[in-house]
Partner chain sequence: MSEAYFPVGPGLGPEENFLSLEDILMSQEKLPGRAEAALPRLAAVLGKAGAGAGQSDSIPEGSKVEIPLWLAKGLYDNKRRILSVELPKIYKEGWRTVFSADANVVDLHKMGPYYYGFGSQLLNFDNPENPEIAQTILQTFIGRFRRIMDDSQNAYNEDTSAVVARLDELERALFRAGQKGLNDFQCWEKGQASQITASSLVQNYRKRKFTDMDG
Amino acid sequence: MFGERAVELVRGLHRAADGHLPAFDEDGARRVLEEMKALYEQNQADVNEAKSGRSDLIPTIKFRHCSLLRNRRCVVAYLYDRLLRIRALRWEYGSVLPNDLRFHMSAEEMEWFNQYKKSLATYMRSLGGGEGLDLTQDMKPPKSLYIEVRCLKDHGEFEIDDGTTILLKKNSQHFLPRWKCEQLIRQGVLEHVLS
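For the sequence I just pasted, show me its structure by itself in the form predicted alone.
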């Protein structure tokens, strides 16, 4: 039946949990586009016949056209929802995505992510009177300026504003400025130790 593949494309994305990015369904999208091409070609042939006086084809042409519009809406909804999820990933993980998330993205989505990342960086640099302002920090209002963190994996040396260098080794605990380690918490290098 017309539109089944397009609806299945949207359902597959809807089944994924919020914030989770399933693998791009290239095969499903290609099948929907092939179906749309076939519907369009059938409509073109029937329109040419209808122009020559076969008015009995008009309901079929209208039905196929509605199927085309529905498929287009489903494909656009699928792509738009994926872009919203990818945009949210930039705010959650920062400018470097984990490999498992990048694996689920198409080449075009990776290009879009990189362009979004550059646009956001340019905008953040333009704020704050020449110094820039990192909008991705303090996604939740902080209760204190310093937090206790535990290192989940070896990360190497980490320098804070006063010039102090700290070696982040697995299972080591540190008392650091919140804004300096929030990005590492999101990347999974550090975890916030709740007292």
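Can you now output the form predicted in complex with the partner chain? The one shown was the form predicted alone.
Next comes a single chain, given without company.
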């Protein structure tokens, strides 16, 4: 049956739940494109035959054409859903992605991610009367300016507003400005301790 490979592509992505980004299935995508090419060529040949009198071929041509459209839909949906996931990464991880995740993207997706980062940064700079506003901050309404955090892994030195540097060592506990560490909490380096 035509379209099986394309559905495999979609199924693989759908199985990766919760916005997790699986590696780009280059092989799968290429095989779908090959199938589409073959369908197109067969149809071209049959259309030429149909023109010269074999009108019984028309149902077959239509059948292949449907399969062609189906393959296109699957590939487009696959790519689009991946872009949605990649866009989410920008909000969840910040602008720098861990290396392993980069390897899950195709070159074009990397390019798209960089462009998205740029657009978002330009937009955020334009807000707040010329001073800029970081939209990824304060995803939950803040209750206090400083929060208690515990380090979950060694992160190295960290500079805060007043110029002092502190050492983020595993299991050490600190009282830090909220806006400075929100990103690190999101990334799982720090843990927010409720008093």
